[in-house]
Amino acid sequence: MHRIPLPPGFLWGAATSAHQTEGANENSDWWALENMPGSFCEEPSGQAVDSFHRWGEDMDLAADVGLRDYRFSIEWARIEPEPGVFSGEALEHYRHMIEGALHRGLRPLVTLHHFTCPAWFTGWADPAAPDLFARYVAQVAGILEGVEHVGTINEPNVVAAFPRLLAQGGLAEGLPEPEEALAQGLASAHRQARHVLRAALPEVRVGWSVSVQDYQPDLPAVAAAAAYLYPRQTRFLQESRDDDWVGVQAYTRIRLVLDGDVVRPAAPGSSAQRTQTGWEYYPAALGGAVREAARVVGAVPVIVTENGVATGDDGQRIAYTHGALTALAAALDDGIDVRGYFHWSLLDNYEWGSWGPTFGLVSVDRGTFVRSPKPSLAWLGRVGTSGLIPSLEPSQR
């Protein structure tokens, strides 16, 4: 048994995203990508897990085990299906979700952009993109009553690197360098959204969530590692120095080696355990990621907005989370200002082109949409309510 020193008000919950769970997001760019001939997506999202209609059931599952917080996203493509045309019905839907979370004792952390855009949007490199995003944010600000934490953009470093990531074939070997025009557009959009939110809702705490994997350079690569990391995550963390919090999303480590004069990621060793996504199974990565983020952002508090593992073995999920939370507890003990932890994800959901990887604390029958909580859901709830990380059972080690 190990105590995790949770400060008063610590956020403790699970996360989802709109496109991955809601279903029938027909006005989005991702819907178009999934359904185009020859798509890189193995499978379309379709009805996903029907959370557009079953969000109350999802929240009940979280609240019933003692989770106090729920991270979900608002779908821009539903709010603004055509340029400058805003759906009052969609805004009302998400307002009901916010009210529903609060009614259940769940504090909502609302993300305004989780990878998907309206199909009419021409991309973050367009000089008009920050203004267009700010226009959307201004509309959403009107329904955020009762929300304390708002995230503008999810993993901007992944969004900016997506064209190269697609060519690389995934994140298993690390994040490629982002495209500069995309990175600049996303940073500007974040700053404008933050300004809009602070003007409309002075009490709201604004941040964004960065993919911060635990990069571990070997000794020859240490001096050159900073230059490698700067475009991939450091610059995006630096954008949070004027925020109220920064989100850290961590799943694995990436070892860095020096190849001549060039730093490159090294593939996991042949004996390394891999997850369903091909990433190295490395629970302690959360501790390294949180410490790195805190080093860059200084006094800005950290919230772990995503951490989890793609596995079909729920005992392994508990073991992974046990290791991750143990590393997080050590960071808290060392004085790192961490204000929350959200597990990814509440539900087994659509994973950006495939239904194969299962990250959820709850399984979902895709035919009937029946939700079946896994033991890991109750386990996570007990850790949050007790502040104790229990010892693993022999079957979970």
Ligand code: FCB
Given for the second form:
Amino acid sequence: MHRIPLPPGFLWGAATSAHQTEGANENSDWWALENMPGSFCEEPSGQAVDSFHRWGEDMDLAADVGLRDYRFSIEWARIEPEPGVFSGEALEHYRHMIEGALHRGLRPLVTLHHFTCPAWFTGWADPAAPDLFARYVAQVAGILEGVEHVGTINEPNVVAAFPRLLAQGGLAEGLPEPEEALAQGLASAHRQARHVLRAALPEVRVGWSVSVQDYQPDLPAVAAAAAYLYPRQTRFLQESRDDDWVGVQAYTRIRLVLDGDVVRPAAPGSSAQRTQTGWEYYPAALGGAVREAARVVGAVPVIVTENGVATGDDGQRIAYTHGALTALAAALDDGIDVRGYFHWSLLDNYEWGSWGPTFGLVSVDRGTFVRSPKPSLAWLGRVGTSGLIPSLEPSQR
Ligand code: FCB
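And the form predicted in complex with this ligand, for comparison with the form predicted alone?
So here's everything in the complex, that chain up top.
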């Protein structure tokens, strides 16, 4: 048994995103990508897990085990299906979700952009992009009463690296360098959105969530590692120095080596255990990630907005989360200002092109949409309510 020193008000919950769970996100760019001939996606999202209709059931599952917080996203493509045309029905839908969460005792942390855009949007490098995003955010601000934490953009560093990530075939060997024009567009969209939100809702706490993996340079690579990391994560974390919080999303470690005078990620060793996404199984990554984020952002508090593991073995999920939370407890003990933890994900869901990787605390039958909680869901709830991380059974180690 290990104590996790959760400060009062600590956010404790699970996360989802709209496109990965709602289903039939027909006006989005991802829907178009999934369904075009020769798509890089192995499978389309289709009806996903029908959370557009079953969000109440999802929230009940979280609240019933004592989770106090729920991170979900609002779908821009539903709110603004045509440029400048806003759907009152969609806004009302998300207002109901916010009220539904509050009613269940779940504090919503709402993300305004989680990877998907309306199909008409011409991309973050378009000089008009920040204004277009701010116009959408101004509409959404009208339904956010009662929401304490709003995240503007999910993993801008992944979004800006996305074209190159596709070409590389995934994250296992580290994030490719983000494209400058995309990075700048996303940063300025974030600043404008923050301005709109603060003007409309003086109490709201605004941040964004950066993909921060635990980069571990070997000794010769240490000096050059900072320059390698700057475009990939440091600059995005620095952007949060004027925010109310910064979201950290950590899953794995990436070792860096010096190759001549160039830093490059080393593939996990042949004995390394890999998860369903090919990422190295490395639970302690969360500790390194929150420490690095705190180092960069200074006084701005950290919220872990995603952490989890793709596995078909729920015992392994518990073991992974045990390791991650133990590393988080050590960081809290060392005085790192972490204010929340959200597990990715509440539900098994559409993992950007494939239904293969299962990150959920709850499984979903994709024919009937029946939800079945896994033991890890109640386990996570108990850690939050007791402040204790139970020792693993020998079979779970
Ligand atoms: C993050 C995404 C999230 C999910 C997890 C596994 O990069 O934000 O939607 O796909 O990875």
